[in-house]
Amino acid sequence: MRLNVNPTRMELSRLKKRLAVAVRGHKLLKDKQDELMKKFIDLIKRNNELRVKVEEELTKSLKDFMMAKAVMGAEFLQEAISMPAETIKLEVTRKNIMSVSVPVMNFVREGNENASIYPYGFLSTTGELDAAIKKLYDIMPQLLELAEVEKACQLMADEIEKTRRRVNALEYVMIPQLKETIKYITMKLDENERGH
Amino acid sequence: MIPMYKIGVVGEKDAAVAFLSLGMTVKGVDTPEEAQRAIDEMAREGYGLIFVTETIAKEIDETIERYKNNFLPAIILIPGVNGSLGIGLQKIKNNVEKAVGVDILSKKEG
């Protein structure tokens, strides 16, 4: 597809400039895409590993909870853990990976420093519950890392797709179009020259 | 000043209740509609991270996809009481396919 322009010298030099910009932009975007891809592949591998691990551990922990619930009774269990000794908050800062801003998460525990992780007395609860909660606590840091990495991967995947579209649009549409038009004008001008 | 966010959990009661002990906000839901509402509400109220159990998540894919490309909240799937359904892993694969074009993760395994 040739652009619909008049075959004049003015137009020719204008198009040549546009072509130069398009080629430069294409190179830059291509570099960005490559670098993004490299980072993405590292991250996604980590993501996969983490998810497999976390899912396995979490399933175990939830099973323990079910056990505790079976032993203690649902009401007791809920009562025992519904007043946690601390609340958990999230600190979020931004990190820039190749112009994609991804969240960096940090747990902040608010509450009594010395409080035990078990928010209940030991009278009406069982050992199963203690074990289940302990396990859940131990998974938390990994769960958070998973959240961070997975979110970053989602955002990066989107950005990579966008960049790839731009690269392709430049590579397969814009640049060939400009080249063809330039060729057409050059030929037309040459022809006119011969005609005189 | 670093902004602070809350952490929420949405899921069937049996699984979600466990996270109460960690001091997160827990919404026990039974139906997909409830879950949808719970997630939207949490997103509006400034939760930075929402864990959703796979059992519920598989019914409300649309809602989850909607938040996918937002900076926050991050919606992360966790296995429900019956163990992992593989949805979370599948989503990772989808991401890979979207970005790379081919599934490079499972090729490595096989």
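Basically, rigid core = biggest C-alpha set you can superpose within 1.5 Å across the two forms. Residue numbers count along the first chain shown, from 1. Model, not experiment: these values are computed from the prediction. What changes on going to the form predicted alone:
- Once the cores line up, the CA of residue 27 ends up less than 2 angstroms apart between the two forms.
- The two forms, fitted on the rigid core, differ between the two forms by less than 2 Å at the CA of residue 146.
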Second form
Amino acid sequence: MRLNVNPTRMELSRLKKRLAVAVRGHKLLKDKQDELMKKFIDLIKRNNELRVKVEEELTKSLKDFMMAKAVMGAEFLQEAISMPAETIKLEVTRKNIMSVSVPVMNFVREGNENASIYPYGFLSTTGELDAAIKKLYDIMPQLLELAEVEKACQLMADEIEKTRRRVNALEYVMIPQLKETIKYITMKLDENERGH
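Instead of the form predicted in complex with the partner chain shown above, give the structure for the form predicted alone, please.
We keep it simple here and write out only the one chain, dropping partners and molecules.
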């Protein structure tokens, strides 16, 4: 299908320039798409590694919590962990990966620098509770990184899809239309030349 334009030399010149821009734009978008895919695959690998590690550690921590609950009783356990030793806030900034704004998350700890991670006295609690809390405390940075990487994967996938649609629109619609129209105008101009 060709564009509906007047077959003039000026229009031909204008369409040739548009075609050159479209071809260059197509190449740039295709390169961007390829680079996005490489980064996306790296992120997916990192996501899978983190997920396995985090799930493994959370399972261990949950087992320790269940043991502590069985030994101490649910009410005692609840009371022991009801007053946290510190406050942790989440700070979210952004970084740019191939024109995709992805989150960068960091914990900001508030409270006494030397405070214990255990919000209770050791006299009335069990070693399993200590182990569970220590495991949770240690896995928090990886849990945060997992959230960051998963969000980045989602945003990158959206950008890859948008870029793919643009690449396809240029490759299968705009560039063929421009070529067809240029061919038509060139043919019409040649006919007019022969007619004179």
